[in-house]
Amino acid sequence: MATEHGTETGFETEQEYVETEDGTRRRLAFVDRFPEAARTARICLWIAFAAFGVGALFGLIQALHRTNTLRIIPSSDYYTILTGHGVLLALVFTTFGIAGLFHWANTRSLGVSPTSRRLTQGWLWTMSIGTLLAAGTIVGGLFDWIPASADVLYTFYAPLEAHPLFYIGAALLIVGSWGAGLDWFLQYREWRSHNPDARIPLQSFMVMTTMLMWYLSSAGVAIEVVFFLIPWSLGLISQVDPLLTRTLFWYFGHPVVYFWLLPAYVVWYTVLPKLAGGRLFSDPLARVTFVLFLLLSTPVGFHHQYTDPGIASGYKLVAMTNTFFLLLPSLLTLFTVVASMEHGARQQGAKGYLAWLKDLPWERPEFSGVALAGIMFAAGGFSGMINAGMNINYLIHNTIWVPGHFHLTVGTAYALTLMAIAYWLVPQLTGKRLQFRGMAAIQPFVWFVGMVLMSNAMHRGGLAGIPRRTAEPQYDQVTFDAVVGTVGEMRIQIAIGGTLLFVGAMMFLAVMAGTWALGKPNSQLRVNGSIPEPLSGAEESPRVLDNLKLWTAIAIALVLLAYGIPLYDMVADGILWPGSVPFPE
């Protein structure tokens, strides 16, 4: 039923349609609806996708570099090329892109603009000069006049040390992205005092569930960055230790690829059904996995810890087990979405057991790059099961085989979903038409192929030994045998679909860019951003799935089971002991 502030479902209303002068309804684009939450969600998209290019392009330099292709830097040069790879693809994209996504998603569904334009002001400038400091720092290490640089990688915990600024950039990154959350539950607190009895809108509900796993495992690295990188980068205290910078590190740094992939798939669970010309298979379903992501995606960081000899083996194998749990809601996943795909190719007329999916509209960008992304994260977790045992985890450890899973999951099931999705929602936030759509149609093909190419080489890579995080992996002293192939075939591989993802890159930021500049206004827009209501509603599930201050503290009292003791044991002896000094002095 709608209201006054949106429905009880969360989805198509009243308010989306005006009566113009010749008596018809036209279909207000969102930009119409909620002006002031376009702005701010075409402001974050922007900065990823500037992020992106500049991303992108530092990934190509590595992977011309690291195969001994093309070298236009020196290989000292290398770590911070890799530095800002990860750092401005990993964390700046990804909450960027996930804040102007979230800021959609949370008004549409909700019918209710944010409440406070102070506090979106506050959190979207906190992010940015959090971006600048840490993304300027970074830069810097590559000019000897600037007396800042940040050659950490994106893994930056003790003993390397970067300058100061670069941790107070990532810890206003952080703390900008949790005012973010704060606005979008005050959203939700407005919409709830008119619908006191309604089930939360799915997309609000998958927005307030990721926010509070991330507020969650964040808190780790917050910990990390505020009271032991900061002061040990100021000379405020001598030494920390690096077990437990690792740890808090690590106790984020799984989590957050959950902070990547939940935005995806709010994407796959609500838009893509649409897409492919069908409605989602089942609410409930969707509401379960999410919860499970909640419950399970912080106590699970140790697995990244396997060889760590300052943690018991028994807190490792809870890990493991609980990472293994997580399969769970991703096959939840893999069915809903499916069904749900199929049953919109059925609805078209489509026919057979498997013929139904080449009647999928594969021509339009904003449905095939997000299946192509769902594809390939498929294929990521079947890597990521090697990486989550304990035994066989060894095999893989710190070898280029790691890249080559989690290019496959932010690389693609995130990267490829926001570029795929943006072609559908930057005409929504911008009321312009989509320009260049014969390249859009071709991009997320040249992007699926490119990273096909350069993964499937990195996998191969891995079970052959080679390292990843090394500018020249070629030793006189070490031969690496391929288990298929050859290494030079491997590095051809990785220099191709590495030039591929760059293009692919190029192309997508064409198309915005064209989009943004010489797209005109349009009153009659064509894009339909309503949402269909699911085959299984939420009217349909348990009251209790929306009960988030239960699932909240489940998830709390896991962690607490997970870490409480191994964080004691590590701090018993003293909190900055056996302490390390900087890495350079």
Given for the second form:
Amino acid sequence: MATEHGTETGFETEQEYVETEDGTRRRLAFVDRFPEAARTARICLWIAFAAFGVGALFGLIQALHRTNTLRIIPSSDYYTILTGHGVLLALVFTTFGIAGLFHWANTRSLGVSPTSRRLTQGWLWTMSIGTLLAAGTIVGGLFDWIPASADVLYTFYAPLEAHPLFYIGAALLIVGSWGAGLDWFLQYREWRSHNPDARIPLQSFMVMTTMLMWYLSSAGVAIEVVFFLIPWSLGLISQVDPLLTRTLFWYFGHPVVYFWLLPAYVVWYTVLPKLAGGRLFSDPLARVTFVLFLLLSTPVGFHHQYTDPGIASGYKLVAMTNTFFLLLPSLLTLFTVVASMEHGARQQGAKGYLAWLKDLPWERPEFSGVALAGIMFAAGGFSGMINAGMNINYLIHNTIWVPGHFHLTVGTAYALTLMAIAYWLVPQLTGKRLQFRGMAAIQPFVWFVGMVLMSNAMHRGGLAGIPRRTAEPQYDQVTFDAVVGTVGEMRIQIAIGGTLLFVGAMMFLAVMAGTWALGKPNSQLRVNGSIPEPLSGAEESPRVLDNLKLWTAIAIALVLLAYGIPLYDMVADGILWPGSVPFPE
Amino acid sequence: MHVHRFERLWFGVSLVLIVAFIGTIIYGAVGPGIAMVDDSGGTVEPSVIADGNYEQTNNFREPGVYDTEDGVEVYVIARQYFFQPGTTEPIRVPAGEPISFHVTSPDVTHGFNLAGTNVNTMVIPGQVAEFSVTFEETGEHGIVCHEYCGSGHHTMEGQVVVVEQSEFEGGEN
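Okay, that's the form predicted on its own, but what's the structure of the form predicted together with its partner chain?
Let's see the whole complex now, leading with the same chain.
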């Protein structure tokens, strides 16, 4: 497809308009072509952004409390706030943001509307009610007159017990996401009936492989919650095995990380090259990457349990090997992202080995945000390699290094990518021009600087042994010796960084609220949704890549290999044994 | 399928990197002998620990430091919100010889980390975490509970004091 690269990042093009029969021009932005799907995507994104706002406020409270900068809550309530921060950001902001993005991506790339309005409404309501139940019980922990609480953090390790409504809400959120996946697969089936021989469009391929991975992995937490924690919290069974339930959690707990990241990858592969002024380097390798994630994301969960007793070393070694091979698709992505950006810059006339970097459109927040998210993810990848090493993990396990790491991954690679792409996508979903563009242009940099300050200090704090998940990391009998810098200086960086991140979050929400409230519908947009063809297209890749049944079967086989015997070991001595009664009793 | 020359090169280098990483870990295990916390500590009913009926188990003794024929054995209970021993009285162990730790919990999941070192384990009800540590130097190490265990979690701490072998007085064996 030959297009002028210069116009691809600019205002909507002539392709976005058609002549109608009465001779007027009609626009064909996403909201015009698929009004119903655009509405669904908008609802998902608004709920995601609302959760993001509250979660960000909780994050600010924690950053200031932990560093002893400003304390507005007692330390015992810190954990309620922390639970809310984790659940709202890592489960609600992500799941709804992903649903909105995927609903757009699948519909756009297939060119087919979702097939069942009732199904769409069903999963939206299920996810929303689940969110309200879970968030309501968490907030209940702050008020004595509310009889429910869920001070269990977002990992909810038994035997710490939450109110049953918390578990029911979490289960509904996940079941709702399964319904969303069904919606997208039915859309694909509809498209396939009209296109029997065509290759699966790239974005739809990515959506479906991600969801297959999600079905396979979220089954673990669904079993944990539905068969163990809900009956246990209702008093129907008296005890659960803490090791078994946390193993089921981590069976899900690592792939969920890729459930957060793969939507960012969808953007990096399919939209970022265009925003940089070029096109995707290679469609086949994008498919290979997503297939590798489907295969390897799940049989790795034991790497979160390297320091757990009750699990033989061999199982941990298998998980570690898989984990390191999981680096491969991310390293391939790094290549593609950088190569696509460089190609885009050179198409615009940039020269030099590194000088092309400065010719990229850094003034456009949809580009700068996505690119900065990619850079931060590279840093997060390196600290993740430390986490993945069985023996060096001993030094940093459950220290503040770990949240330092995942604020680079889910907290930036996912979060900043979603914010940045919202600057580009929300106009197409609403038909309104983005408002407060000046604020939007600096917002990604505010987030980036805030995260550099906070995350580097958290990593270094972890090396000194400062624990995560604690309201007051100052003890009488423990001293923390910083390897680089001082503990006091780290505190200052965390406080300033956390504050900047909160400011960045509020700037983003102001732009979104402004666009929603002040933008005029049916405006001529400054963006267009056309995505140029890759340099190397799907027709060059083997058709077996599109055989989703084959890849799913292999993924299941790998999971059985990695988890079959260890899970059997845990249940062989009794499914509920050795068991624990709920705490607080 | 056409793959760009640079991309093939990158693919190869990535694979080498991955294999090298795994190699260093394997070396750590078989060379310096860094062992993982595993299932060697066995299981124990949490209510037995909560009630102090240690005689009903064969893999956990009354909390304390024991100087046995097989070396120094330390039995620790991590509970809301203290280590026993560790919090009210430090765990005193000798330098220069392997110390076997056995840690379990009668209530919720805790952590046991000597801050800034690689002595680090989860403490899970029903499981006994067993690991061996050799302290080369005398001195004090702070114990931190690094897993959220309830509203008083941030108060849960303790201490290990490493003394010269001549100053070490183990409990009865």
